[in-house]
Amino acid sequence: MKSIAIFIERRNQKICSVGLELLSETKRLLKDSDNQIVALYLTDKKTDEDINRLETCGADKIITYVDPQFQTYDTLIYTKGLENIIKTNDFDVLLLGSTLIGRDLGPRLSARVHTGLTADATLLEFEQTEERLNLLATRPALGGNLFATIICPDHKPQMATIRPGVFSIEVFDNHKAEKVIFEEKILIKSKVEILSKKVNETAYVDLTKAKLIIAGGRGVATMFPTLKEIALLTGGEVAASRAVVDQNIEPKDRQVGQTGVTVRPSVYVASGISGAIQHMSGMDKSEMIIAINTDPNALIFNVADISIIADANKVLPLLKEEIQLIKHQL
């Protein structure tokens, strides 16, 4: 039997989605087979409620490290926790989400155990032999111009991180899954400390959890304002390619793509966007896609469900009005 191990990261005391959807993906990939998923779950304070969680999303066997110092994410040691999880543990494959987390962690964990990492992966898939389970991890490459599909068969345990969002949560019901408590003492301290913490507030909401997205492209740079109304009419998000965000009409947080975020809402509004692949990576698994452009030979289009060839400039306009006028009746 192998294994497989996913590290459960934890912000503000909660645990992030994105592990969650690494345990849902891998269990769905694996589901007629023997390996066993394990959940690694470093944290300051064990809750009955994060465990059950991580069992019913398909983890199979979920190691709980409990220590003081996992309060707050601390890069020295949270990669010692898990260096020594993983040397007490012969797992095949160790999966992280690419986060601000997972990025700083995968790096400096794989250079301590000595294997290799597939950073930013947007594809999973396993390779089973009689002899080892093999991961190809998937990535976009050379500026997104193409995949890569990377493996490291000579080395243990596979790294690799791969972008939130690109997977969803599936609950397993009557899943159970064995507890395991890691009781190997953290015998160095933080080199940090913390003499106060500020949040960040701002008035968006995350794109990843966004059911509606309303998004423009350079082909609207002008006409975020109406975007921006459309989607308070709406109850949407606004969000943005990387040429408005890199022309500073948006902030970095709102932008799509290879180098933004993943996002899979239930309806993503494309307008005035060519569909570049870097943009397309991040947004072509949403339920429903309407693409609005000029171009008729736009790449956007190939992933539409709903294709409207006009002018996004005079479209957005009437849509604002239609919008105003069905609120109005009801």
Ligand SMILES: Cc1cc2nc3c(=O)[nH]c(=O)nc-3n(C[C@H](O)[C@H](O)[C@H](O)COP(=O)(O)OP(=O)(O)OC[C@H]3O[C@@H](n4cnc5c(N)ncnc54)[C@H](O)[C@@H]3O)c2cc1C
Second form
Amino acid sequence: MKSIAIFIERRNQKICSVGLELLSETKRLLKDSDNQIVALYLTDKKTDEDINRLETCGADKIITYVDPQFQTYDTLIYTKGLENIIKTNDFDVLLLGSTLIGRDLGPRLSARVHTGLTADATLLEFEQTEERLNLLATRPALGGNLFATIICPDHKPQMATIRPGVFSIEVFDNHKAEKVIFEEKILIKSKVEILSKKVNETAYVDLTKAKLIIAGGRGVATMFPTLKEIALLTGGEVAASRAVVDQNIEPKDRQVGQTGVTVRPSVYVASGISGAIQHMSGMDKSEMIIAINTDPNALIFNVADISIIADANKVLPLLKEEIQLIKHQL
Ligand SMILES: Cc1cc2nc3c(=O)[nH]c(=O)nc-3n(C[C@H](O)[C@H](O)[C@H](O)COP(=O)(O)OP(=O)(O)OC[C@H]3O[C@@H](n4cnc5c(N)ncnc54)[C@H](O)[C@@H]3O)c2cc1C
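Moving from the form predicted alone to the form predicted together with the named molecule:
Following is the full complex, with the preceding chain placed first.
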């Protein structure tokens, strides 16, 4: 039996969705094998609610490591915590979210335990041989012009960070996990003293949670006020292509794609977006894609469920009026 460990990231005392996404995807990929999926839950305070979520999202074993120093993320403390667990467990694979925390923790940890790390993967596969469970992690390479599948054949655990929002969270009813408490003390102290915390209120948006995304590209660069009104009327979120973000029309946290956010909403409306591979890799798993473009050969139409060949500068105001009318009648 091989084991795949997944780091469960927490922020503001809550489990982040990326850890649950990784549990669910690994469970789906390995459903017919006897390999073990292990959730690494580092926390200052264990809660039954957290344990239940990890269990139902696919963890076969949950290793809980409680220490007051795990309250807020700290590079040294978390690296030491994971190193302690890795050194007493023979994990074959270790996965982390490609978040600010995972991108900080992953490389440091891989150097500490002398193994390889594939950063920013967008696809995971496993290959079972008699001796090994190989992780095949695929990520965009050479400026997004090709996808590279990377393996780490000689070292363990084989590590990868995976972008949030790439996989969906699944609930496996009645799934049960073995629960273990990791007892070793963290013998180092943080070198960081937090004097105060200030939440940045400036409209940070988490597009990965949006059910409806109204996205615009260079073709509708002047139409963002209308896109925002439509989003407000429909309860959606506005997103943009990099061409728009590079022109400072929308902030970076609204950029969808390879160097932005990966999303999979119920509906993604793409107006004036050509459909470059770097954009589509961030949205092509949306449940329904509606594309509006003047160019009938635009690549975005290859992934669209509904294709509207038209001038979005004319369609969007009409769409807004229609929605206003429907809302008025309700
Ligand atoms: C390493 C790397 C990483 C990248 N990462 C990202 C990323 O994360 N996200 C991203 O988006 N891009 C990314 N890019 C850039 C990407 O390659 C494209 O350049 C970008 O996505 C193009 O944006 P766009 O579709 O808005 O603009 P364009 O390609 O210029 O397309 C504009 C579209 O609007 C249409 N149009 C024009 N007028 C109208 C109208 N009136 N009505 C309707 N349609 C109209 C045109 O037909 C065209 O299809 C990256 C590039 C590189 C090299």
